[in-house]
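Presented below, as structure tokens, is a lone chain in the form predicted on its own.
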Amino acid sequence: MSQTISLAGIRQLIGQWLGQGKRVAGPIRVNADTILYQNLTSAEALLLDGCVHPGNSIKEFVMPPHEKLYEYVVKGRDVELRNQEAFPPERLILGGRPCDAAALPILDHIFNWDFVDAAYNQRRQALTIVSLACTRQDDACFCTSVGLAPDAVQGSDALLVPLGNDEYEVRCQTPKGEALFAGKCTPSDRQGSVPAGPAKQFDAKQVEALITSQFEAPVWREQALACLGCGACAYGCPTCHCFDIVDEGHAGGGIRARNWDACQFPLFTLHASGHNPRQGQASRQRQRVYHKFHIYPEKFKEYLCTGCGNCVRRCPAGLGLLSVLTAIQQAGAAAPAAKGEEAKQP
């Protein structure tokens, strides 16, 4: 047996939650070109058919662009420090891709290794999250090479799969998921099924193990020749996570920020000294690769990418991850691994 709910009961839900002054995201169409995850202001604008994924991630709302993590004001000799102490209100992400939805618990290890982050916790304990099967894909989807499916759930508290005429089967994934659509559903027969997805475009374990052996191979130089190191792959991506931590103000006081960053800007690894051991585009890139195939897995057992896509759309030189990861096994099965590189860090 499982449980079914409309459209209509799935804008009632909204309504709800923002009338009890509780934030909701979801897909929205922004213009005529352009869908986005943002919050929503109705019902009426999510949107959960029209396009295969958004041009952002759901990353922006446990980590957003901009933070400001607490204020100062230069007192004489003084400094008062004033901390963001309030806690962040309940958001529901509803019609989440499930490669977003993924990306959350990778996302999890890294704010809660070394250092557990406070702020990254909150924003992610008052969130809940519905994700969407998917029905349809594009050329830029790679979610089976990285061992995902149209269907994953992890990191879903509940997932939404399409049985046609506006009608979605749900399956709870946590007490989150069961106490949002708790007496919302109504018990069915009917059980949903989605496409198998997009064939597997290369092995992850085989790539894995190329990167660290071909390590200066000239793949890297090749890949990188049209790469402008604009960072929209990173910023489009789930899963990249790098910040850089800025003073915003004046001589009187200001604020301390957290924003993002990317391993793809030329100012991102350079000293003090202005040697920057990164110095072009090659090594930036491998940098990237050789973090979510070798560096993350090997600490956290799992890749640091969720196939979504997001880096093959949104660059501007028709580059991205797919390609790179592609050229890697084409060139690893034709040259031997180099030696003594096997050893090298980037």
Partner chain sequence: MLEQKLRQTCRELLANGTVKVIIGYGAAPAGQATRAVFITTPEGVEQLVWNDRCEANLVAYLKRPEVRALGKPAIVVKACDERALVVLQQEAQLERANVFVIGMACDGIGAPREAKCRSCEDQVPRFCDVVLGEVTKPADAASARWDELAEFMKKSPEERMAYWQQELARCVKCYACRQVCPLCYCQRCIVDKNRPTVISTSPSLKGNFAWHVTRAFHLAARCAGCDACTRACPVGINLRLLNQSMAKATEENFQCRPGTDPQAQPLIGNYATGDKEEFIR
Second form
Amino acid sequence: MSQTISLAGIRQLIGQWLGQGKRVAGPIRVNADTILYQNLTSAEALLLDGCVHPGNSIKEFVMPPHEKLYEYVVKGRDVELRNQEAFPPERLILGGRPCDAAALPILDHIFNWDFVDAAYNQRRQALTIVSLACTRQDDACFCTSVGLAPDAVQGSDALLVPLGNDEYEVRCQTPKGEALFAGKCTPSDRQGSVPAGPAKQFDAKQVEALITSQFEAPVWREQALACLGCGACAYGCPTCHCFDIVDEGHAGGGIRARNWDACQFPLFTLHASGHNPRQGQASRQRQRVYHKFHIYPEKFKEYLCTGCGNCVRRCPAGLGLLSVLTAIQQAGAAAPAAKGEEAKQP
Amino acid sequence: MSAHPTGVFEPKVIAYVCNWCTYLGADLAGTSRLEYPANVRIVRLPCTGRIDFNLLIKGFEVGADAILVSGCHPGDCHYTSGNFHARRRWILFRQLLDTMGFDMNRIHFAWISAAEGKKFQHVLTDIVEQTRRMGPYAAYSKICEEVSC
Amino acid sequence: MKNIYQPELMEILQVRQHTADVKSVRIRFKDPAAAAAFSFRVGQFGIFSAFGQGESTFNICSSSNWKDYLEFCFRKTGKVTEALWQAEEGDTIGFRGPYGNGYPMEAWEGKDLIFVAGGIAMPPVRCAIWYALENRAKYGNISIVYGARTVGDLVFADELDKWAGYENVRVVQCVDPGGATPEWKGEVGFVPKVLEQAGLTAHNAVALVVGPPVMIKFSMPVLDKMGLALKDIYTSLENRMKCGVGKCGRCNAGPVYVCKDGPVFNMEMVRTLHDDF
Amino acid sequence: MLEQKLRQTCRELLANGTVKVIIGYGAAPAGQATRAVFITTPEGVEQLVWNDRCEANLVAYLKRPEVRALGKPAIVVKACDERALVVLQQEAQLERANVFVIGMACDGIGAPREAKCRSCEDQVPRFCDVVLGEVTKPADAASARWDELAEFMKKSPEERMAYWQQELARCVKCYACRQVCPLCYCQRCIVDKNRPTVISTSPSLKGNFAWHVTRAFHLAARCAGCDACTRACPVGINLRLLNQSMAKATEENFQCRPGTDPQAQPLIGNYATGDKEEFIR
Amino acid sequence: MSRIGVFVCWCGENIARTVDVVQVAEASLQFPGVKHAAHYKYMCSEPGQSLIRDKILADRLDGIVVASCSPHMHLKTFRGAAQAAGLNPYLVEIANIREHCSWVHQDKAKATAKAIDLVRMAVAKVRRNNALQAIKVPVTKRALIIGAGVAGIQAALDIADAGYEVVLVEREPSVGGKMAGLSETFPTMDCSQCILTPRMVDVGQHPRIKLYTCAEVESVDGYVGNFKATIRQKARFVDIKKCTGCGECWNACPQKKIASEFDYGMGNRRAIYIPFPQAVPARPAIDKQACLKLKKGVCGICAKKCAAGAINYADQDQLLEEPIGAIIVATGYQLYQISAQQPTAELSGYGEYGYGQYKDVIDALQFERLVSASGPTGGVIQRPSDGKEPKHVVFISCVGSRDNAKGISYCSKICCMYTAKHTMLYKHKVHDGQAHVFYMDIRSGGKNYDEFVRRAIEQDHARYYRGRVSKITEENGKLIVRGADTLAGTPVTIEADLVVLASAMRPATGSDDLARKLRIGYDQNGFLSESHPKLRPVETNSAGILICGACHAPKDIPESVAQASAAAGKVLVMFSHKEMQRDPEIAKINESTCSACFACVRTCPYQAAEKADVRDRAGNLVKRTARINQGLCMGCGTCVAVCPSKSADLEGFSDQQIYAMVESLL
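Right, the form predicted on its own is done, so what does the form predicted together with the partner chain look like?
Complete assembly follows, chain above in first position.
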């Protein structure tokens, strides 16, 4: 037995949520060639299968690009701190890709490692995630290479599997998912299915080892030559979570805000003394791969990557993790266990 | 500037002026007791050439309802060419502000020499009255308060 | 759920200027309850806020035994330190911490201690020295080698002389060539060379070396020659940090998050970091 | 055809040591348009391609220290890219003699054809060492250069401000628009400076407005019109409109088209007593 | 800065009347960093300044804000007070709550609110001030004096006598200016030739004065103490070293009928001429427009006559450079062109007086030449039309002066005096002649001035009518002057033989171009602008450039000479130091972040921003950068606004200061 729901049913669900003053987000077409996850203003705006993957990720709804941590008010020589008590509104994310939903459990590790990040967790608990299994993919997708699949359910409260002509099978995964779809589905015996994911592009386990063994290999410098050092890959990535803390305000008071940051920018590691451990773009790009495929797995047993391919699609220089990782794999195969005698990375 | 107790809207006007001409023009308006509204806050800079375009944006960010940029007449600049550079910069920057949708009636440029106390009075009074009629520049101040998500 | 980024409000008790651009500040918790609940290990650091400018990371340079205040030391280089430079007694700043692992003082008990510091790196070492002197019996001989560019750049210079007064504590001060003044009685030379000339013995000893990377690089062979194993040489890394709670990714060097797994590491561990620090 | 001629030219350049590296377009693996390739061996020239997906402005790579370390480069440019090269020359960022410029006649790039190509006036580069190919399809409406801007300017100021408020709300300050631009070569950008914080680093609306005004104005009388920034923006903000506004103002007020005359003095930093001013009281 | 003192001045009643100074002081205590706030009746007075000095010492203040009058008035004063207390003078800021607030706003609430805002901005600025040290720059101990009238001569002699070199540049062939053309001078009636000629000779022979005549200043570069003046020595066609001044040439020159500029057209001169007998240098010059040899290549008699072979028809203009430390402008005045058409649109003429139409209507300087012994008529007063002795002469005052309709609003100050002098001179020469004077008011405020005018009226019986002349017409050789006598209340009509117009004084032609070359200001009438009317009357806003004499405003000879010595005094103050202190509020460039686009190098009007290389200890090139030459930078800050990466900054008006001021307004 399976549960199904029609596109009209989904739109009615959105209308209901919006009516109750809650937020609904999903992929919408922003202009001719850009589709992004954004808050919906109407049910019709939702674009279930308009593209392979929207330009951004649902990370924005648990860690926004710019977020107030707390307020400070200067009173003469004293200061008063006002905490950000406002509880984030309940939000339904509809039509997200499985590789975006899978990113959230991965991020839960770092945001609850020893110190529990209240802002992240409050937003995370307020989310209900209904993903749509992928029926389309492009050369940038490599979710299969990191252990995911077009119909992966990690991180989703419910998964919609297309049955054709606007009918979807609903596979609830969590009580939240069941509560959401309770009474809205019609039982049926049709089973949805999706085409197999992209062929495995690289072996994640092997790459994880190669990164340390090839740490000084010239492949990093060659791959990074075309990189222009912007933050498009990091900001489009569902799992990149690095941030900066800045003050915004004036003599009388203001806010301390958390903003997105990226290890691709030179200022990320610049010491006050002027020394910069990662001066060249090659070392910065290696750091990003090293953090995703070696450090994070070593600490939290999961790759900090869901293979969504946004870094490939969004890179203005036509790079992205895929080409770097495949290049590492070839370099690794060509010169096994070449302990770092190469010249130092700049 | 919040509204004056009588409820009349008191526009906040910031004036970026050059030290050698317009600032002295304002001094002359003072010594000649030429009255004008108290809404303007004068920021003294050595030359109009020194006034960079970010200062206009910062002025609107701190809630100015109108901004005046004024300095020596072309040819009179104490540093010979500061005002020529400024003029060329404003010719281009005004187009950008216009494209971005800034309210061009809130951005004023003037040449006021050290001998033109009267002109300083007229320009200021005119700007304040015109801005008072237009009301506060809510469009941009709303942009500055809003914290996304 | 507690906002881990929100600092405690601190009142400035005393500001001391050490050099042309280095000051140390003594602060106390405004909220007595927070003061009571607070404890830290020497070697840990905190993140200090100048409201309106931002936050910066400095070691807590007072000993953990001193209960009624904290001290930190900073050099005026950037936006936050410029604001802190203007702070006066009675002003309010923010502090959150303690963060990091701190020095394994317990593991060092019963051993000789060798402290090597350079320039502005004296504060991270000072807290360990005072802690050791306050539990003098637990530790063997203590030798301190501290150098700076010029005599005017020496931080906590008065305390160096005080330490020399303690029994079997040897203090060697030096300034870089050309940095000496006529009345300077200490050594003249770079820290690694002065360390070598000090002729310290190092059986059953641990060393704490903190300073600019170039000083650490040239001190290592000297310590090696003295017979210290890599695991017995500790340092406190000076990575760029922002959150201090292992989230923002800045201090990630090699496999470790310096703010959570460090900043104190032994050299064995540091060698594995692929000089990313 | 043209691709073969390009490869042949580059093979000779590398073989006879005129240059150490060729900066050209190569196939991008993941179905993207093309991407920059850096060929240092004569055999490597096989990677070079030339088609209507060679969109990137490779001149941006001349500012990268890693690329400069490779030695004297030859660079493949279209006419719009070349204008950026000329501006860099005027601003003492590169010595013309240190770069070998391979100009490609261009019938327009991008599928669908890019906006700039539809009204392109000079499809053949003019200041390069060698020009390959010739124009087979002239651009259709050269006069249509300012149509898009004119259409936009029909809106009222409130509508325009509302448009930019909606567009810039999406900006996340990834600075792709800055990094891909050949003329954004500052080692430490104004936005990376905090004493004082002239532009708020937060991707709030205030920070985004201040940033995009500064970026657009820093291109006044300099922008080559290659539209690399508009292509690079991951959230699809039409930065081309801002650049066009500045380009149109520069042409109409000062009769200057940036990057079309290597001997010309840059507009900003010079002055003329005759600049017209009808808006100054 | 975190220990700031705010001092609010009452300025007697000037500020306190419309600004609640007590409230301003209290409000400023809330501003971040302010440790002390006080108010006092006269901050700029000695007790006021000592209040500041004591507070600096008592409270260890490290920044001062004085809320008082314009910085142009007392910034120097308060900086001096701070320095006296050991505080760096550049840690002082002024909030202008008088000229910009109390004097121009009557509503006390709004004026006080504005004053508080202005103090808040000044506090925000002073917290980001840096302690600056004056920049030491070498001084070229040579002065350039432009214009060799009585003022220029006096200044040149003062400086040269003090032992310094002077470069004196005069546009005319001889020094002497307008005074050389006068007959006698009021109020003592001593002959101007007798008192001026010795000075002219001194100037001509002084070992330390380098005299350029027939020369103009082409351009001036550099800055105070280190100017480079380029002087255009116009072609004189006579080599004054060879020439002995024997006069053979100008006596033989066939071109006799050239209107002499020196005599304002009342007499003629030759193509090769000396302007007047006592000319210094007493060497002729050839008038290019009149000389047949130069125009048509014929004649050349003067060369044949010249025994010394000093004539050189091929002479060309030369540009000569002179290193200069200070400049004094003494370019004098000219009379208002009374005829109908005028050089500039605003100045409309006096067609109704028939100047230029009737030969017997002349202006004051022309009358001076008539009366002068060395004049065209040898001192005999005769009508230019028929040469007869005029029995009735009408003098009209305020022709142009004090007349907004004609575009000249000011009083030319000396006309009342020289008109009285003219009536006396006329009486002494034509005993039975009758002088009539139409005047508006008699302005004779100088020493013995009023007694002089009384003498003209009582002893020499000049008839003074208080009224304007409406029209002058010529009927059968007589000039019918129709006016009014407002005291008697009757119209007046006089049949005059000669009419002398006391026309307005205007700056010499070209003085506005010179002002632009020197980058000094001038007012709407073209007179050069002094730095401060009462406190710095002979200085200009450009350091090292001074003004004296009639080029600054209409004035008589005693005042011009006094101003000349004052200007010379200021120059000698500057030359008395081995090196000069330069204002440290200049630009600086952060060479580590400068990306060498050199926009600043293109922009700098003083070429102070230069291209430079950053090299490491081993000498190899690290990067290129722009660098500021501390001696040249005048602190205009245009480079700061044009620098894309904000690597350029300006001390005293730095980005941190200006943005802090603007942000304090939130």
